[in-house]
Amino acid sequence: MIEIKNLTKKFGSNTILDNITFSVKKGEVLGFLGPNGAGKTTTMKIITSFWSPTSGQVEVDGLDARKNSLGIRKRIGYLPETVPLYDDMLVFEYLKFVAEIRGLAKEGIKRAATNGAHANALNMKQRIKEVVKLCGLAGVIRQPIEELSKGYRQRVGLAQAIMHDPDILILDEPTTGLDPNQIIEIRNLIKELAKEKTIILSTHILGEVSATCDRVIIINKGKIAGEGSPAELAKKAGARELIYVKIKGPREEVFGKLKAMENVVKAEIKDKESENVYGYEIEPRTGIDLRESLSMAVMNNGWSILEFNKKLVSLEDVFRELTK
């Protein structure tokens, strides 16, 4: 669906892309994650025809994004990271605008000859109705927009990126300065659109990757620095067991004894419940069950096991391992 080929993008004597590759397939949601400058908005831009690359090649449905760039604005739904509103507008005179651009008007001038006028001003009508109850906007389709929150703001950006039904969407931070329950909503709504979308999505919320994406690609300074399944890049960035356990019991000498026992490759205090109650990480050595061995040297020393559990390392953590 989506081709990218040694794709570079220079601001004068500046590199911002260096040389990347990689495809989207139909029906895929990829995560496209990466520090802040390290390209992504920049390839969101490329890829939409709005910014043109220095050089490589991008096709998107077989388009050629140097030849064919209002082709692919067509197939292509597009929110960016400041969401294109007008302000002075209410919500339903947006919605028939953006309808109108996109084209949904003409479609309905040129079905008129056969149909009638009355059933192709209810196509554009019919339309805004799916995409105002897909978004969750018939609360607020008669507010101005300068009066919504941020969260229904979003919504509206996201509802003009699917306005002419894309089959390709492109997302720019769409959960960007949503409280938790307005980031759940677009979390719901991004993941009832990737039924029927390809979807490439850039965060910096690496759970909300975890919980919509099927695959993961994170730049870094303008470069591929992983790609793969969250899965994957935790193998490739060498996927290790943590153990957290909470004991009670002298923290310095808890912590001595952790540090000290036989297969521990490394031991941290984590956090603090209380007076001698405190958290510890400990990350064993490849293969081994600390289990066991861990159990006994609290028993013999007169400790408490208040909180046990063994996570493998996170998202979170191989973004920081791929991009520090």
The other form holds:
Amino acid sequence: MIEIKNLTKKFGSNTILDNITFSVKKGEVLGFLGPNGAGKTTTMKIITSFWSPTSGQVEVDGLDARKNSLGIRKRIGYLPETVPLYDDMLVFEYLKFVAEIRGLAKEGIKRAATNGAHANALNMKQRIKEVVKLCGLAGVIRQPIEELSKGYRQRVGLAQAIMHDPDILILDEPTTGLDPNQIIEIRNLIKELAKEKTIILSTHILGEVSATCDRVIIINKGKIAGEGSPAELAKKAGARELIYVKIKGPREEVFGKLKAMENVVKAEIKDKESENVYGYEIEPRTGIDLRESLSMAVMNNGWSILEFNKKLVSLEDVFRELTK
Amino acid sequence: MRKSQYIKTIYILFKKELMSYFNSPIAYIFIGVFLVVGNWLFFKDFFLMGQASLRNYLGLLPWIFLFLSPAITMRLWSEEKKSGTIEFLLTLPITDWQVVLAKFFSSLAFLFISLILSISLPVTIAFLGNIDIGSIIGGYIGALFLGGSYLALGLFISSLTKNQIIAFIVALMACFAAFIVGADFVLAGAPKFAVPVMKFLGLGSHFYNIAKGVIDTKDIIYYCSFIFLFLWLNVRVIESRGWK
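So the form predicted alone is up there; where is the form predicted in complex with its partner chain?
Time for the whole complex; same chain goes first.
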């Protein structure tokens, strides 16, 4: 559905995107993950034809962006990060304008979708009603956009993006600035839409990725730093099991003992609770259960364990690892 | 079919732009100021001169427009850029030309509406004496072309900045320069070989030709090329998308 090849974007000598290549299959929900300024938004702006790349190729549904940008724009619904809306319009006026400019038919013409864009097969009034219901806008339809809360703005932005029933949705941080309830609402809406659409969404919230995406691309400093399903990524790093243990005992001695233990790959001092009480993080050799020998070792030296837990490296750690 | 779709899209944008003038109080303030200032400047000398003629008023129009046109165009691009709606607008399946034309014609329509509302002036004068209908129609057509040129220039300048105030002031200066370059007192100080060129380039000299009631294709073509040049430059700026 979407093919990105060797995409590079520079502003002057500043390289924002550095030779990025990836593709999105039909029906897939792809998550762009990365710290702020990594190049997520830039990639989206290029796919939606707002910017042109310095070099590289963008192909959407078989159309080349350089030759047929208008065709691509018809197939895409886009929610920019800043959710720009015309503040002086009423919600209803705005949605009607979007429907008109997207070429929805005023009368109930049921024309077959000819060019992959379904817009001209949709009836405007009916579609606006549908979208208003889907995005939960019925209560604010007569309000000026400038008076809307952040949550409602986001929904109007989403309504705008899905108005013409596009095959592809590009959502740039669709849940930033929302309260927890709103975040769940928007996520559910995205899940609902994901049933029939190809979606690219960007975020720097990790929970969001595992909640909504089939596949994740981690971008850092303009490069792809990792790729895979959320489970795959977690597994990739989850192979590394970590043990956190808080031990009461002289620091240097305990630390030396831990490092010298059999089957320990790495040990480090994590934190300090008080004099002689330190937290240590230990990475055992893969597949080895270290718990027993560890507690034995501590007991034998007359120290004591105050806290003990085992953790799998989560997506969060993968993210931090890859974007360090 | 393709062509009618093209025009229809421009019309939808045009409607939206025109509506946004009247959605804010700016439009009403604008028209109010235009009518009050225009009428006052006209009637100030009208009874002194004791002549049922609009010539005086038409002579004032380029100066009034000089301030009003940049006020109309200043926000057209800069506000889109500042609020980010430009990203929405330019990722719609429409061409840059469609957007630029829609913005230009909506501003022209707005100027036209204000001009129509000043129709009370010629009507008043018609009651007071015989007036030359030809010169009035010519004057209004000339004013529209001159205003259109100011607007095209102002629209282009608005596309260069996020800041409305800067757009206004720079457009005002640019319009002033374009207007004054063919005026007599500027030509007097210019080198001899440049005089005919400058006289042709100035927006003003063409206006006074038309305002006299003489509609010459040369003047019309001049205005149309001037407008086209700046709309074209505007499209180039939009296309480059170098801004961030």
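Numbering follows the first chain given and starts at 1. Here the structure is a predicted model, which means the values were calculated and not measured. Between two forms, the rigid core is defined as the largest C-alpha subset superposing within 1.5 Å.
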query	finding
Core-aligned CA displacement of Glu273 at least 2 Å between these two forms	yes
After fitting the core, Glu59 CA displacement of 2 Å or more between these two forms	no
Asn301 C-alpha shift between these two forms of 2 Å or more, rigid core reference	yes
